[in-house]
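Just the one chain here, laid out as structure tokens, in the form predicted alone.
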Amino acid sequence: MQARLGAEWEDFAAALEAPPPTSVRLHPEKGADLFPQAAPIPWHPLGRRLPERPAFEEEPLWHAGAYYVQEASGMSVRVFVPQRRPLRVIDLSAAPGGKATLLLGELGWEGGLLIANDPDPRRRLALQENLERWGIPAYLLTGRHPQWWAQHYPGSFDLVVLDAPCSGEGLWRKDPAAACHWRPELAARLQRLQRNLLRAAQTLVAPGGTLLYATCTFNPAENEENIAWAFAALAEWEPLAWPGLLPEAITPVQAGAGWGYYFYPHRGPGEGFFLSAWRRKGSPRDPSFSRPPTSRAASLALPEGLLSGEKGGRWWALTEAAAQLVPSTLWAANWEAFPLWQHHRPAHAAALLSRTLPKPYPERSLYTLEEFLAYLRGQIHPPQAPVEWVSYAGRGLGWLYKGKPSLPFTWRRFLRPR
């Protein structure tokens, strides 16, 4: 790094010793008016850099999904999201959900489908929680290996995002202990894995579609060398350049016949990050539409544009725009969607929808932090109706059922008896 950065080396080394900055990305519907005094993130209109890190698990609007705590550099993925709609998108390594919720924010309720995939079942728990909190039911959550997707759905996606497993040097100041596990042979082993994943990701891209490759390492072997290897002899691919003038925080590098972009912690608001974007030549095909196996629960009123169906005794929700883009053979596979109804009452996640359920549930408004913490601990007056919708500053937080509240995932774990 000293040889690469030259005169910038001392600033880089000093940045690694400084506390990591805190940045958030606002929900486009539930949180667009928050943190008006915070510094903006140059590459995302809803990104904000906070002067200090709050205790997010005690913040009502964080529980409401009004914003997502995301490292600023990772928000740059938005720059290369295609403008056309609808889009069929897959995030191959989506946990814990930063890029997945960003993509859902771009798609919204009418813009298409996101497959949020992660093969690690433990990481999928955090991904599931964050997708539900975000409240845009335009996704399917899956746990397949990228090679499975490449085998079954080649050329099927308008956007493929591969945030590859890497040596993680860019996040060392957030987790200094991780530096103790770094070895040269680790980077070499990861490079082989990354190239296998890149080949699978390339297979998935439809004509006219885009592939985004990202890591959180500074290692050229895991970044521009992989890109040069993957695209060197493939005439059907063309590199995508950062549109417009590059922010000063970003350093472009040559990656074979294309480009990659480095984010260094001493130059910008985020951590270490690398991003490269490529387009498969050809005209985008008209999206294929499938007939979703959905129905409506008799006791369930839904917002306009939302479908529901039953799977494993639970009712799930999916926007009509997303459901039409699910490959027909995928309906029979294993997946999770936005939970809507279970145990004869609305699921906790249903309270977090960015468009509220039209059924007139009585509203229990919370006005202070003390009331909110009492709600999380179940120390609140019991509901008068069978179900009450709990809100804070107009955003949904959960439900009060006769007998107990619906607790967010985070607090269910926190309050679990030891």
The other form holds:
Amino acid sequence: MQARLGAEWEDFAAALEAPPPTSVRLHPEKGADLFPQAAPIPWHPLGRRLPERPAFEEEPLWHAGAYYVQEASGMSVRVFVPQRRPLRVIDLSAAPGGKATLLLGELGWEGGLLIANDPDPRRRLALQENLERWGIPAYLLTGRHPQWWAQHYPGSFDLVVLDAPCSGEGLWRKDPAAACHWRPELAARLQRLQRNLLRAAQTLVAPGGTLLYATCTFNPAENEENIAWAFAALAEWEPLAWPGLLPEAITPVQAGAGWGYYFYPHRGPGEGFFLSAWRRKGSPRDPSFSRPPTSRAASLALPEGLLSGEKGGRWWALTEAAAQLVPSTLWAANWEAFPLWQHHRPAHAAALLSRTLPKPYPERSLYTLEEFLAYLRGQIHPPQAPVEWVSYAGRGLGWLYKGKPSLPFTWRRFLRPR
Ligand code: SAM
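Could you give the coordinates for the form predicted in complex with ligand SAM, as opposed to the form predicted alone above?
All chains and molecules follow, beginning with the one already shown.
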């Protein structure tokens, strides 16, 4: 790094010793007016840098999905999301959901489909919870290896995001213990894995589609060397340059015939990060439409543009725009979607939808932290109706089923004595 950064080395070393900054990305519908005093993030209009790190697990609006805590550098993938709609998007290594919730924010309810994929079952639980909290039901959650996707759905996606497993050098400031795991052999093994994943990612891109490759490491062997290897001599690809003026905080490098962008902690508001964007030549084709396997709707009136169906006794929800982009053969595969209804009552996630269910559930409005904590502990007045919709400052937070709050995993952790 000394050789690479020259005169900037000392600033870089000092930044690694400083406490990591905290930033959040606001939900486009649920969070747009929050943190008005916080500093903006140059590459994301909803990114905010906070002056200090709050205890998010005690913040009702965090539980309501009004914002996502995400380090600022990773928010940059937004600038390469194609403008056209509808968009078929796959995030191959999506857990815990920073890029996936960002992509859903870009798609919204009408803009397309996100496949949020991660092969690690434990990390997928966190991804699932974050997607549910975000409340934009335009996704399917899967746990396949990227090679499975490449084999079954080549050329099927307008945007493929590979935020690859990496040596994580850029996150050592947040997690100093991670530095102890670094070994040259590990970086070499990761490079082999990243190259396999890159090949799979390339196979998945449709004509006219975009591939985004990202890591959170400074190691050129996992970044520009991989890019140079993957795109060398492939005439069907063209590099994408940062659109518009490159923010000062970002350092461009040559990556094969294209560019990579480094985010260094001494130059910007986030952690170490690398990003490179490529486009497969050709004209985008109209995505094929499939008929979703919807059946009798649960006894719910759905917001406009939302479909639901049943799987294993549970009802899931998917926006109409997303459902029409699911390849017809995928309906038979193993996936999860946004839970809408289970055990004969609305699922916890349904309270967090960014557009509320029209069925008139009585609303229980909470305004203070004390009321919120009492709700978590099941210590508020029992509902008059069988189910009440609990909101905090106008955002859905959960349900109150006859004296019992609906609780996701995080809240159970939060309620344990500390
Ligand atoms: N995109 C995530 C976000 O923004 O929150 C972070 C992804 S993290 C850098 C890398 C992810 O790659 C991990 O969740 C890990 O489970 C996943 N992973 C590990 N091996 C993988 C593989 N062979 N194929 C795809 N993903 C893999």
